[in-house]
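Take a look at this one chain, the form predicted on its own, written out in structure tokens.
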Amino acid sequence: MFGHDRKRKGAGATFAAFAVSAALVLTGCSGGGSGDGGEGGGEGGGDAAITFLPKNLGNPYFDTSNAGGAEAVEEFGGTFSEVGPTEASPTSQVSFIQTAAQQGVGALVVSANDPEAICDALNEARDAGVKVVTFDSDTNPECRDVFINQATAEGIATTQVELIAEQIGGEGQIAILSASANATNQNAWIELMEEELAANHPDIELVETVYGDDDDQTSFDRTAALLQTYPDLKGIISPTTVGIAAAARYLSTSEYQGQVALTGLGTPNQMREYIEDGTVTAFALWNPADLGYLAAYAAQALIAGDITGEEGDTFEAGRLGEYEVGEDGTVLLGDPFVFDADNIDEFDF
């Protein structure tokens, strides 16, 4: 469904723009600062003060997505803020949600560490007039207005399974190195990967799923433990940017380099050296800068009253064009993209 050839065809005009936009974001596009937020005066009226709350700060993936949000907020004349915990635990985001509500921000853009643990805080914020957009990892639908989904869960799961199947010759033992055990998106992808393996790859055995909690050292240690526990392991899928980079770092200096395949979701700048040294053949992702950019425009559309989150609502998202709200208030960014030695140098994020 998501083969290499199909994805590489997009590395021309479409993904040249993708790379340029990401590079611009990472060189400092910003719509405000990390202050307490204020009146934004966004087009369409209302308070366009938008606060981004990632799973945790210091995560390269969220650094990129938040930069995309800042770019969008600057375009429509709002005020951008970024807050968050240092660790991605289920309840660590609650105090930041409460503070943002007290400050009267126009919208919160949140990647949830847990689908339920922050719901009460989010609904209290909504009762206070704050619009809530989730992105990357959703809450329960009743706790937010819109969810910006990076790609369909089915597409993400299928892509990763197809990549590992190709890399290990369609048979053998594999493991999954995930983020936190409560991460909504990770769990949805893992369940679908299990279904895909059972339905279409009967000769591949998933021996264990382990959790690195989106922490580099923990993920590194979990990789080492997997390889010690399963001497016949042929591959690892890590559907988290922190996990795949940590696993690649371990493999790159071990006896398993070139022997145990690794794929999953990563950013080009994190994974480039591991593609170049042969530790990793191919991995997938979407443009996290575009994900944050789209989330910010959805927040602005909610603030302005252009959408309510109902299915069929449409809004303009700057350079990304028009988007439509789907079932359960979900907006889909697009399909995942496969990065490998042939195309990785075209991207900078």
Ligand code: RAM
Second form
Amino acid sequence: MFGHDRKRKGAGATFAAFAVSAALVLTGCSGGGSGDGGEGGGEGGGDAAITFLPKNLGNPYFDTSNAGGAEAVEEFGGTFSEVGPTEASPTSQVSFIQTAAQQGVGALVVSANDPEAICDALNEARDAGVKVVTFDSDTNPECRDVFINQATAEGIATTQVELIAEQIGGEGQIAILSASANATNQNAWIELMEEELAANHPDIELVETVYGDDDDQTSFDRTAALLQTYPDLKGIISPTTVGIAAAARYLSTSEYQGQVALTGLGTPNQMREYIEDGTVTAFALWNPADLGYLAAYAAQALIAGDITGEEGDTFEAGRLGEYEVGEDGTVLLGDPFVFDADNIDEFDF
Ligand code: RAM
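Given the form predicted on its own above, produce the structure of the same protein in the form predicted together with ligand RAM.
Full assembly next; the chain just shown is listed first.
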């Protein structure tokens, strides 16, 4: 459905919007916090104090999405801060949620490491009046007000399967290098990738899914182990920006460069050198800055009482325009996007 060709065809307009918004974010994130638990810059908007809580700190993907959030918060005159754990483990976000609730922030914007493990803490925060927006990786729907989804799970899954199928000629063994084992987003995509492989690619065998925990070194080591264990491996899908960058780094100096295909979800800045040296031919993602920007506007709309998260609620999201809340309190950002040697230089995030 979201095939490679289709994405390239629609590329013109999207390229321009994408590149411009990335540039805006780079210059417009002065309200950003530092991840030390303290409140960031920005003035006034006491009610619109919005805390971003990524899966973990130190991931350029979340640096970009949270810069998008800071840009939005600055636009509507709220207060932005960012806090987060160093490890993307199921319960590592709980203490940050509790602290934000004690501080009485207006809203938390969270990418969940586990659909269930942070639910009690989130619901306690909501009981204390904090609005909860999940983005990127959801919790169970009853633990948040709204989920900002980067693209449909089906679209993200199908895009990656189509890319690997194209890159290995439609047959052979592949493996998946994922993030943490409980990540809601990666697990949803993996399930759908398995279905897509079974339905439409009978000659591709998924031999194993391994977990690099969104940690660079762990992902690097898992890649090495996969290549040793499966000498006939033809390709790897890594549906995580941390994993794909680490796997590319491993492949780029190994005997497998150009022999074992690698695709998945990556940021252009992390993947550029591997596109240039031929380790990777194409990968996908969305615009993380827009994702954070939209999440911040949804948080503000909840705080202001403009929306409650009911299906059919609508709100304005600055330069992105109007959005509507869909089924299960989900708001959809857009389509996944494929990057390759022809377009990667147009992006800077
Ligand atoms: C990593 C994280 C994030 C995911 C991206 C694709 O940065 O796991 O949750 O959406 O990859």
